[in-house]
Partner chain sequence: MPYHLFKCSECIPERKEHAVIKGPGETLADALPLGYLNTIPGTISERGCAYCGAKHVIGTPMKDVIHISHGPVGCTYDTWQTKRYISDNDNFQIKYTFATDMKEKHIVFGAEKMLKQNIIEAFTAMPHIKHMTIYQTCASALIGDDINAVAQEVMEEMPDVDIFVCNSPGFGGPSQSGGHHKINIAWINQKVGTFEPKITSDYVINYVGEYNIQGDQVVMDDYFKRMGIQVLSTFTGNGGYDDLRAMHRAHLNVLECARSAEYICNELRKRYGTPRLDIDGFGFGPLGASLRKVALFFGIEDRAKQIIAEETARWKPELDWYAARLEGKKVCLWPGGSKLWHWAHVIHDEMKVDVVSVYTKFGHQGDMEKGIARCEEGALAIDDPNELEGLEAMDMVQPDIIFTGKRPGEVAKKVRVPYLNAHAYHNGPWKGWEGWVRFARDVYNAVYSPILELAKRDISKDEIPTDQGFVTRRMLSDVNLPEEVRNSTELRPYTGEFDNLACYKDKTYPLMEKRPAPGAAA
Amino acid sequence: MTCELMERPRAGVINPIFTCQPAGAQFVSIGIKDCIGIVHGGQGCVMFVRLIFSQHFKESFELASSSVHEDGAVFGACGRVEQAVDVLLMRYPHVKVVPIISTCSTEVIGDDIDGVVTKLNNGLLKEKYPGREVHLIPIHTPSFVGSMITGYDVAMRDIVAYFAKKTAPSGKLNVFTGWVNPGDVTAIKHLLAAMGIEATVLFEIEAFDAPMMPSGNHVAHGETTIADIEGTANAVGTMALSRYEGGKAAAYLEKEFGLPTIIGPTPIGIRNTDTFLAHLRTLTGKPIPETLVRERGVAIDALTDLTHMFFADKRVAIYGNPDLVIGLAEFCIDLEMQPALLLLGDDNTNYQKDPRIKALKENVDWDMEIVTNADFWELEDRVKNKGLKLDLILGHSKGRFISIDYNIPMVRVGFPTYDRAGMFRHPVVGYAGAIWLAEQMANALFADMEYKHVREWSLNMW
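May I have the structure of the chain above on its own, in the form predicted on its own?
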């Protein structure tokens, strides 16, 4: 029995699991108050990404484009950035933060967005917008390398590096959530509040639901302020929940300002939530209260009701964001399940060094494959042609056709989830997330048992 880490053997991609780097940078931008990012590239580089966000969150988001056309691709398109900044500032008087996010086309033609920012700071902003607070931040996210995960990581680091400044100690803890849902932010803030920890949460997307009010509709946007990001340099320490989504920003603060820093694990399941709370205690000195001990006990009781009877030896395939996938795999193992296939959809070479993956390779006693730079054909080919038997799939909505075509139950988790309602409201982190996630998996298995008439006797009551 082995656990093997391998890269996708094919050169071509068949149905990608992730989208590209600029998407991650755009997600960072919509987490910041008074911020609208300009994507320097073709119109589709914004339109399709904004569509994915809107489908997932069922909300509208403001993102801008420099709308590069054929002439810009040939002769250079820096002038489009200048026009885009001017139009954006005229149309949105409240905007203070403008990340300028590069794409594959503008990186290939060599547009100097750093130089454009210097030119605009010395020219347009002084001449046309004197006295107005505007921060233009170049973000380099070429689409031909990395993924939306690395784009998020790079953008977060660059924005934190731009704003963070050392002043007086704040007594707060930095908590970098990574690519999570609003429900996850609520759950994380609950754990912090229960421990009496005052924290700066990046990014504050808890209020992504934009209300319909008598005064008019609102556009969804995050609530992390410039002052919040500036104050990250003055924290007592940094807790980054994800190694690959915020780890670079945490490492920057540690190196530049000497902040005590702990990166990961993502608090998915009992084990990782316990570790998260222990890390919070280490960084802040705050005790873990009895209320959380009881909350943990409730979660363990809920999982015990399901584990041995229904989850034991169930074979699972998991795909999506790497920190999410690894956390879900660890959670499934704790539930006596057997993750058979983990798909990590980008070309990050650091997975080889990840201690969590090393632990899986050393401790798993069944056949497991971890495929990097993976696509959905890696899953379908194993099910269709190589005899992989699965009881459950965990992942976002793009994999649903494999579930449908091969009659394998599936639980939607991760981004994007657009064929189920309200999933972004529910956490997968913390003790509450462990309960919700386990019950979702159990219910998917129960429905499948009824549909296929397999072990349905175990659901009967005499």
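I would like to compare: after the form predicted on its own, may I see the structure of the form predicted together with its partner chain?
The next block holds one chain only.
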């Protein structure tokens, strides 16, 4: 009865859980208003990331490529960035923010994107675009370092560091959500509003759930403004919901501007949401209102209907973004379930030091494994060849065939979730997220009982 932390024992990856750094930087880029990132590399590094965003959100997002071809790879491709910036600015007159996102190829050939930015600032922007507000921000995200998670973390830090400017105190709280869905942002903002807290939420991505309008001219895009990011330096403090996605930006502001800062835990489940509210109270001095006590009560009531009768001792495997996985595992434990396997898809050494993981190692009283640098084979091999018995899988769509082929019910959660409708619309955080998650899990188990004719009659009477 132990909880073991280990690394993927193989050199290679069989079915990756994460993509690489530039994707995370691109996710940050689309959250900012009047911003189009340029990915400096081959065209696939953009085209496929845009595709996966569109698979997940059923929306198209604007991201550009420097289109590095053979000549650029051989002789250096900084000129491609210069041209890309100019073409982009000419054709998108509203664009103010242009992150220049590096990739493996352009890092290997050693293109100096910082130098290019300096050159453009002193040349092109002054000469051709005088008076136009343009921010070129180099983001180093070589694909052979970290993962999409660190890509998000690094890009966000660099963008916050670029803009954050100390002026007058704003009285607002910085809230960094991490890599979440529009539904999560709505849920977070609801909790903040209930607490009466004015906040700068990075990033404002509710509009990723974009409408189809009679005017027919709508493009899905994030709504965080330059002023929002500049103002982060003037906040009363920072609450980062996610240690690994936005933690770096929060730490930057803490160090640079002395902002009171709390990083994590991600408010998944009742307990972590309670902690989140407690942290908000600490940072702002605002009390937790009666309305949230009631809202929490509704959630507790919903969970009570499910937990002992259906969830108790159910064995679950969870994979995806680290803060999400850990949060889900903690919530599952509160629901009397037994997380048997957690898969974290990159080699971040900080996972070992994560207090939440330490707590799991110390307290879990069933067999549990946490695999870092994991791939999907770490899950499938255990199920297929090593006798791992699971009742449920929680994770994103790339793992769908394990659920399908081994007949294990699965709840889609995280990014990307393209094989279920509208998952981005629902929160996993807050009390609302707790209800949504628990009921999704319950319904997945119920449908499975019915398909397999296993105790399906028990739902006659519930």
